[in-house]
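The data below hold one chain only, encoded as structure tokens and taken in the form predicted alone.
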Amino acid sequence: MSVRVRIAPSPTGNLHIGTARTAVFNWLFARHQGGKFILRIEDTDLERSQPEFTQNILDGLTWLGLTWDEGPFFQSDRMDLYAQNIQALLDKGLAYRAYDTPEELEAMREAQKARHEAPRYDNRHRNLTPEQQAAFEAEGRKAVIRFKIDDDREISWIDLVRGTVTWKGRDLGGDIVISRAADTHGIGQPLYNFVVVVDDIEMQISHVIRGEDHIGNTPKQILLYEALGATVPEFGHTPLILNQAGQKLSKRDGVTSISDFKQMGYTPEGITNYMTLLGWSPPEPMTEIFTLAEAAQQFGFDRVNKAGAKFDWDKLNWLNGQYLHSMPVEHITDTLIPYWRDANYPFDETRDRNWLEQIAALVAPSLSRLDEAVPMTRYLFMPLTFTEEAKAHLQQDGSATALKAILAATDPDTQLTEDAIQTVIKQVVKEQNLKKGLVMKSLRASLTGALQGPDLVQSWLLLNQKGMDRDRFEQAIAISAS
């Protein structure tokens, strides 16, 4: 059997990390099996679907490296196909028009609630006569189209993740609506459970891989596959991504869309690596750091967990940092430049290229996210601000003496080297009879405005290349005297 899987996001919001993780599992399975990965945009909800969300989905999948083999297909272009299949079910007597008003349905639910029964449709319009239908239509009632559910039917499938799953027809809530607001001759707006089945049949989907929150839809869809005379695909329901409280990750938890993760400075490699580990365990001797292609060679649902996967920011940051630390300096410089540009740091990409690469090499080993480079390197681009801690140190005895001696020992017309800096520090410590720790702290406070930060000698070299070091020493000496 040729493997054909699909990811089918709805363009009613940005690409969510849960949808993206489902896309990763589908992509890995397709690549492992030599099959096809198909992209379908489920945009039948015309009121909520927006083109900017569609673009966000396409951009997000592309950025993650989840290239699709077919599509994108849009459900809004396929309404005629849905109409044909709904009419086929009506013609077979497997579906019917129901004319219940919202008030009648609410009264039915309230009565069930009073009897302590689970809410369900009682199929009251399943066997209307033509005369009854005509009477309802004469009243101006709009019909929905319902698909008949056999309460005595047992529906089972062997889930790729969960093994045998069984539902009883009576637990599906009665005959289900597959299209709403249908007039006498039309089908109205077809609904999710129906259109996905029609699409999967027409696209010859062999495996439906999705989150466990869809398990309740699967028995209804199996019945629809059978009613339409199609082969039922295999199903795999993957664990949900949970927050630290063990609840499904949602917008209330803050950042959840792929575009947000990108903006925060995560790499596509780090995100896809982490998403793969959210529910899948790599086999030995495979490490936790791998590319999509490497994961595809090993991927299988026998190693997908049933339990929900808790989102761990520390683990994601660690993984992302591994990719940043191993990035060639030219690459990480290219990646950091947009962040520096968005922060309005002054530089010329061409003229300052070598200087920018030195900055990237300086901070890259400390990064877990790209956006961290902005505050970390501010002192190299912008006028200096001093922390209270730095000011307090500069006002200690000996700090001004050290800085004045450093100014006297360096030539403003000669570019410093690492060896020259080490020589100056030793000279000032010896000639001024100062502790090296005080000299080094005074240097850091005057050059960076803080008492912690990236390598001090490299920072001095970078500032010296731009002629910014001597002005900072003089500014620090003024603070010492205040």
The other form holds:
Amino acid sequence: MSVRVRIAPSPTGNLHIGTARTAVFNWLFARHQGGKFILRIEDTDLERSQPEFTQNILDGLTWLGLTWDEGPFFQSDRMDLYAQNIQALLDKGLAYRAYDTPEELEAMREAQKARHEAPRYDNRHRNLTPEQQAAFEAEGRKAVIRFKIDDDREISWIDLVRGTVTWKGRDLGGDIVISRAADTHGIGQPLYNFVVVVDDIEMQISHVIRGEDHIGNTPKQILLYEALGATVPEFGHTPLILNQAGQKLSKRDGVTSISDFKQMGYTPEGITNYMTLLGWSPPEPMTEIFTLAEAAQQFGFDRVNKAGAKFDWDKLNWLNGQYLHSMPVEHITDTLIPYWRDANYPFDETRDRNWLEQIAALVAPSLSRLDEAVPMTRYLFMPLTFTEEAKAHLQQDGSATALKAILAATDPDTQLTEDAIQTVIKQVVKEQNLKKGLVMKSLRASLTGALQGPDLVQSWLLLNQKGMDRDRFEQAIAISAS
RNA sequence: GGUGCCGUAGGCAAAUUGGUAAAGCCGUCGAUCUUUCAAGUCGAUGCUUGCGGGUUCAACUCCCGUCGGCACUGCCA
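Switch from the form predicted alone, shown above, to the form predicted together with the RNA and output its structure.
Full complex below, order starting with the chain above.
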């Protein structure tokens, strides 16, 4: 049997990191098995589904490199199929119409709670007589359709990551609603648990790989597979991604959508690598830094951990940095340009290309996120703002002397080279009898407005190419005097 | 409350069928390089495997109990 897996996000929000991680495991498994990875958009909740979220999900998956082989399929296009299957269940007597009002259900649960019982539907409308049904309809009540669940059934499956999992029918909460309320004899909007099964059957999904939060849905769905006369697929429930407090990561935890990560300057390679590590571990000779394709060669559920994993920014940052450090200059320059542009730094992409590449080469080795390049390179693009420490340094004895000497020792009409800079520094140190540290710090303070930052000689070179160095020395000398 | 799942250092985690002194990575700390920060390099720190029993020559790995965490418990997905 060929392997067919799917990722089925619902467009009620941007692509979430948890969904993306599930997509990674599905993708990895499909590639490892030579199977198909299918994308299905679960938009049965008409109220909450939005087209822009669908777009965000598609864009996110594409950006991450999680390409799909079939789809996207939309559940909203398949309503007839669901209605047919619900009718079939109705015809077979496996499902029925229930006329309870939301208020009645609420009251029932309250009563159960008061009696310290587990809230569940008591199947009160399972065996209504035609007369009773007619009476409810005469009242103008609408009916949901419920699927019968046998209290005495025991359902179990061999989970790909957890082994045998068993549930009792009585713990499933009574007959489940598979379609929303609709007028007499009509079939309302089909609900998640039912739709998933119909689609997975129809799309011949062989392995359902999803988050652990779906474990409780699985027994209900297995019963539905049986009722629809279909083969039950394999199930694998992956551990959840947890927040600092150890709870399921949710939008309330701040940055959780892939588009946010992208904007913050994480690379798709870094994110997918990290998400894979959250639950899966590579076999021995392999290091923790790997591409999706490399992971796919080794991927298997035997190496997927069962416990939830806390999301660790430190490790993500480190991993992302590894990718940034090894990125070719042209590539990282291309990637950095949008960040500089968004910061409104003035430059001409074409004419300044070489200069921009030098900047990229200068800062890339110390980045862990792309957006860090913005504050880090600000002094190369914008007028200076001085930190208090920098000002204080410039006001020290010898600082102005050093800068004046440097001004005198350099020719405004000749572009500097690295060697020339080294020579000038040595010369000034010797002639003015100053400490090298003081000269260097004065240079840094005057050129960058700060006492720490990227390599100073390279920075000066870059500023010199733009003719931005001498004015800064003058400005600094003025500060020295004040 | 009920049901289910899970529990190896601060975080991610490894450990062939129970068998050496419980890998590795991140973090932290220190050293080094540098005018500086970051990065890099080198080194160090930390778990008696939630806890208590049991089986065994031997248990992170098996059994029993216990505690804790999380997830689910919808006419959401």
